[in-house]
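Just one chain follows, in the form predicted alone, and it is written as structure tokens.
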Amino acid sequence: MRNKVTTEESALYSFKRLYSSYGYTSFKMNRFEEYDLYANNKNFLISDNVITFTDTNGKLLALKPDVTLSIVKNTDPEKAPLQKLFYSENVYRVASKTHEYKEIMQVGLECIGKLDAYACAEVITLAAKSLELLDSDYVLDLSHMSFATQLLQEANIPHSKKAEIMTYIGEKNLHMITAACRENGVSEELTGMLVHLASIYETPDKAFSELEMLNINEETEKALMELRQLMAALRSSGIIEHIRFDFSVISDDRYYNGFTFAGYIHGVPRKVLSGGRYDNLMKKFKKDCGAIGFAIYFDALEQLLAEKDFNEVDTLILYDGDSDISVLCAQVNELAASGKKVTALRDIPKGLKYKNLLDLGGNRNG
């Protein structure tokens, strides 16, 4: 039987190697934080169910349900113009299937500081490459918050009503968008634009002509320019065929601005990756800089990790009871020292992937 933990570890190794190759460094944090960090930012969390306990000094602490908040709290943007960080941490939240508290592995990446067009393109490229490590059949849905926020600002309705319509946009619920707009006196023209925005699901080339019709001010003009610039960068990285514009991919505008995105792979019925730019969250922590990042949710990948094998080695060495152990050790050490991933086994496990086979048993066919 395939060991799931080993499979997860192999997937983690692949992500870490990818991020390190782009100059990102590992960020480590405590298992728990002061509860106030999460209580004051509940709308940023996937769920407001937080496991709490009282420390020996009477302080209320929480097992962390999120990593980004901890990184934002504990990083100092003044230390470096741009900090490139990745993490692999356990978080503690209610599982979507069992509705019970569960320890869930989460891998993610954050870029914090003076963001420019390249930094954003790099993070989104790494999001796509992360999905590709899981399955070559992936889609990265991309959005820009400015279109929804500017259209709703033009509607001049209270924030609570804007949040309600944003929820309907996120659900692609065209009927409820229309009903909520009528209830709040939004013009037919703006209502039609919001419905149109929520309906868009196109390749970038096809979507730009539709977005031109939703370009209403300097902010949406800037968003269009940023999207065009991003697509030019992604063409050079060879991932643009996996990109779809989907403006239902939105988040709370009290925290997020600019690009937001979500990743999907074949065989998993919900998103496995979520990310975006969150300058507004940095401002809330009184940190004057930009930030963009994403997280990969291993709870969404449970079935995939149970079925898909990430155990791939450069060389598999087969041996038996008659093999010369000194020769075997020498072969393994030589390959490992050269940077190759090597494993020595008596038999070939089902599903193990390898590039080269070295048979020291002598009586078997590779």
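In this text, rigid core is short for the largest set of C-alphas that superpose within 1.5 Å between two forms. Positions refer to the first chain, counted from 1. In this text the structure is predicted, and so the values were computed from the model without any measurement. Compared with the form predicted together with its partner chain:
Positional change of S26 between these two forms stays under 2 Å at the C-alpha, relative to the superposed core. The Cα position of V332 differs by 2 Å or more between these two forms after fitting on the rigid core. With the core held fixed, the Cα of T343 is displaced between these two forms by 2 Å or more.
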Second form
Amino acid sequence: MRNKVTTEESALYSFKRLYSSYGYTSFKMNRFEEYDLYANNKNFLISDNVITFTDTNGKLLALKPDVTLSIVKNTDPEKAPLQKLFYSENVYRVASKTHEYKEIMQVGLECIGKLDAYACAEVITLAAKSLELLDSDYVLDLSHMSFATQLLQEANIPHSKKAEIMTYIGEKNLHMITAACRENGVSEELTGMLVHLASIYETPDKAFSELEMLNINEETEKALMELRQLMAALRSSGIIEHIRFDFSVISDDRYYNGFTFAGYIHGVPRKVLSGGRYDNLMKKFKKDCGAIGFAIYFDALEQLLAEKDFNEVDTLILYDGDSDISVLCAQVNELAASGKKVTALRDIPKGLKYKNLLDLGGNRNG
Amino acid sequence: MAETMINVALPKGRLGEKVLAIFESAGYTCPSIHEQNRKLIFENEETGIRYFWVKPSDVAIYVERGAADVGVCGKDILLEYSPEVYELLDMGMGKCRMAVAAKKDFRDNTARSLIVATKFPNIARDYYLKQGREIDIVKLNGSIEIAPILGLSDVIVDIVETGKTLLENDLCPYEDIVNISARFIANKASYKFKYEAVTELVNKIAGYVESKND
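Give me the form predicted together with its partner chain now, not the form predicted alone.
What follows is the whole complex; the chain from before opens it.
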């Protein structure tokens, strides 16, 4: 069977069961959050338009556009050394192109505290397993921020230029990386390395030899070691064949460091899962610990999880004012109890598909 | 017969015709596209390609939403709409530039906000934001050149190819914003799930484009 979950409800249920079975606990939060939280961390948000309103006390509140910030705000690394949390919440965003408000279901997971190699491997395993629940044909693109940030650090160019080149890396835009590097006097060698980094799309085995060529300092050495350790940890999990090393998966380095990853499933034209390690965000909140997590976007899954048989029933029972209601009730109950999808209506709606028709219309039969 | 079909969104018009010629020269032929009829979609199972013509400004939308795996469109469209796609190749054709143009006697009065008429509000906003200049955007859909003449705007932000249209309307280029050319783009999911076919296509097109440039 290709699709293991077929509706939004069953997907939600499956994700929750998966995360609970790995010891993650549910995190429930308020629909509203103080606006300041987002105003101070605007760059962390996918869209910078936040829906705000004033509460009865005159405090400026926002419909939460993101869950991670609220979780980070509310976790205390002093109290628990490692917190494993998951959530399923609606978030509110402004669609970038249509400028319309959207309510989006989001499921996610965060692991916050004293992170180690195992914790990271576990979160990435759960990201892969989440994708597998949606479709066995999935890809998890894995990246490590250190390569891009260290190469750009080496290039010694202003922050705005770094951000520009980061965008090009994200687009696998090799010609623009070359042009921007040339414009900013970056050496040929370093330009070549950045182009190489952006072009990598390989299975882990093949990618390691290419990454060796991009190993320029202690930080990239550490990143290589972390990637090797992760692959060793995942060896028995059966997910390695779905992993591709792709260093175009990058996020804002003011928040993210270490692993970043993105998930795609066959038949959905865009990213359905996105995650990474965000120790830098924790630092902004003056919390001295690590954090890694991911989110699954249900708006991307809408097509996949739309009920395909929404307009189909097994049995359509037609009745009218002269029908015997007790017979009607008994028929409907009996069919429903036998596992059939049944609907009792006075008229046949346009477009409804049904396998059997039972006409209990007293008048028509009479 | 090819195992994977690649859906290609081509921009209607002169640029699209040139792009098609390049794709065909690179081996992705499709005889049915040259027949005179009203069909919109053309495919060749042998070469594994399916072409369709769309409005140039819509190419990025088709690719971003996965209706097309790949497509070719101007950098102006990519800058204006910032679609979530991979930009894999500069085709080196359809070259022009995005520029600010104004009447020949235009002097920028920095004491008030600048009125900018354009088809590309995001590019214009971004450009002036970087300069810290306050602007008032007049979004038009065509005949942009007429705006400064009629006093609708101080300047225009538009594509300039030769500058001939500007000259004929007593306008002249004032500042260049960015160079534009046709770019080969790919849907991010298609890149993963049709990796071999998409990269083979890009490499062949890149090879052809390079040989032309040499």
